[in-house]
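The form predicted on its own is given below as one chain in structure tokens.
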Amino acid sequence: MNPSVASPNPAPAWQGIIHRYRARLPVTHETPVVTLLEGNTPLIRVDNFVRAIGGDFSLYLKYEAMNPTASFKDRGMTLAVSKAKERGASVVICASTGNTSASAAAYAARAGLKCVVLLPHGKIALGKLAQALMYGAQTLTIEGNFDMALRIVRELGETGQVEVVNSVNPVRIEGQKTASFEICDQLGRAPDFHFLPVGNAGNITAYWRGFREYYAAGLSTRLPQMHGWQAAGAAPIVDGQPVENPQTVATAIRIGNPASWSGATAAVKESGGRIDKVTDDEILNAYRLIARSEGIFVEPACAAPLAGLIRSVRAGLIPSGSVVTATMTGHGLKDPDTAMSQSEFKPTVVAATFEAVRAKIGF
């Protein structure tokens, strides 16, 4: 065949979340869908993680980096940006510790609304500030935490004057919901076992409640338990208190007071999972696993999950033969300042000649 020639009947071009699963979200044929495009994500299978790790499953990660803004957010903003705009919002606002505030300024541009975002002082990646500004949000940082943000922020939220889209806004969790529809469709069934990062929960609420409504539906067979993991340094739910300075390399998952605590409580309880936690250092090294074994950049808060992992086949809990998924939520180039340092990377300079070069790399 001419390879120049289009093929008569071409696949239908991807159309975002809303368009995909319309009859499974809150909007109507009157809801004016604001999209990037987002989900579709590839599943990606990691063979060589895996067996560095000793295990004895099938693993995939849930590359949510390949989202618009190379985050999770955009799955729930798609939703919380449309139904904004249909409900007459001039003003969208959110608390952020980076991804959200990056998916608000982002949707709320495409939409032509305003967007206002509240950010921990000092305590944002680079990437992620870089994206809220590029994309023209009112950015303003506080002297606190992303807690005392979504404070702030859910009180203003209560004046009517501008629409909070941070995951106390339920719509949220029912666009990030499809990530689980994508798994179960991409994998042609439900995993075992579904592993991820747990900072402000939602995620976990989201993933649980569309495993469940697939399962409901008929579309999948199984549940898998949910396993969400914290940092040490910032595990409220873990140590059944909130923590009033959370501390972690992760700053996608230093929160302290998590919005979506019940939820996130309640998928482990019915999936018969666990929330736990691991430490910076056993986050930064399976950070550098993923990337040095597989070729996958993730920012730090995915290593929570793959860190737990490593935890969980040492202890022999994952089967052999099990089939298991884990969310990788954002993009490593989310958080360059943690990438460089981890890297180990020290320049060596060499002339400028084919023989220094070649004695150098050892030929």
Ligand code: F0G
Given for the second form:
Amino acid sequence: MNPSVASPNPAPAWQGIIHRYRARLPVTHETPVVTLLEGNTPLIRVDNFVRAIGGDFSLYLKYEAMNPTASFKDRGMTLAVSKAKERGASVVICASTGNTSASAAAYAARAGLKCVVLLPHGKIALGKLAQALMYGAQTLTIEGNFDMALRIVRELGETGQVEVVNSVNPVRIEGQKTASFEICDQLGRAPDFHFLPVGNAGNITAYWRGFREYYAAGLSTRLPQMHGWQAAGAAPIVDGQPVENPQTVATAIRIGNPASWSGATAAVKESGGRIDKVTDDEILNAYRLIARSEGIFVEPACAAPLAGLIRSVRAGLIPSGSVVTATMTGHGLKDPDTAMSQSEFKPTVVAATFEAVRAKIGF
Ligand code: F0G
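Next up, the form predicted together with the named molecule in place of the form predicted on its own?
The next block holds the full complex; its first chain is the one shown before.
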């Protein structure tokens, strides 16, 4: 680089969420910070999508896929693994539908800790499984669902021999609330509505805490309505009772008995928002639409709030001129099987000649 054109006052390099929001997080200067420089993810305005669904408002997607392990889990995990290290833990453990395990495995590798992950056998998106294995976690796939895995993990936590890094560990929620801080900082205000998917319900709890903290500190002047969306086959909070055998194409939120149930209901009630459910068909439709209309590839769980937004627009619930934000929690590349089976387009095999390719393109 030519030094004469370098900025005389370069912006300080991003050093992760603990560094940025230290004053609002449960850390001291003794806490060893285990970071992969998570956070500072883009907030992308998506006018094409809004036009396609017939809305008249501004929609911004918090694209959490741009975190180091390609999901929002890294915000809580930098804190959980830093605190585990501070306490002298040698093993971290979690149950997961895939993203928590990928994140825990990565941060444990970084910290030099052993990581054990419990996953529902056969119900983990391929990319997430590959991540856990590559980062070197001991990977146990149980013959049962996420809720069963979490029950076992909590019991193991009670032995005192392992550090549980699921969101039942309160520091996870603390780390995840920083996404709300970033949204307010990036928008220059809090949104009118915030939409997000709900599985174990830690993230909706965390976002609401973050928005409230910024408001209480005078750093924002309004509180958004929180709108959480579950998949119809895994909607215990909406249905008002645990689901024994949850089912949905959005495997990330295939959860029947969320740990942060009360946090979700409080967020919705206190904010005047809503928690509701969408079908797998609605999820898949929104999943394709956001990729095609905006070039934003998310995993199916992220399409639940987008499908919810489509419903809300049709029901006339989003006043014109509103500022709406939605969390895109994980990257589309994590679940290549769903992408390949749901894409409307298939690759076309063609002879390796100029003429054959030109003929296929149609000119
Ligand atoms: N979106 C994605 C991509 C997720 O991985 C999860 C949860 C959620 C949404 C829901 O967030 O649980 O805080 O309500 N994944 C967890 C996991 C359960 O194990 O990776 P939540």
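Residue numbers count along the first chain shown, from 1. We call the rigid core the largest set of C-alpha positions that still match within 1.5 Å between the two forms. Quantities reported herein were computed from a predicted structural model and do not represent experimental measurements.
In the core-superposed comparison between the two forms, the C-alpha atom of V350 has shifted by at least 2 angstroms.
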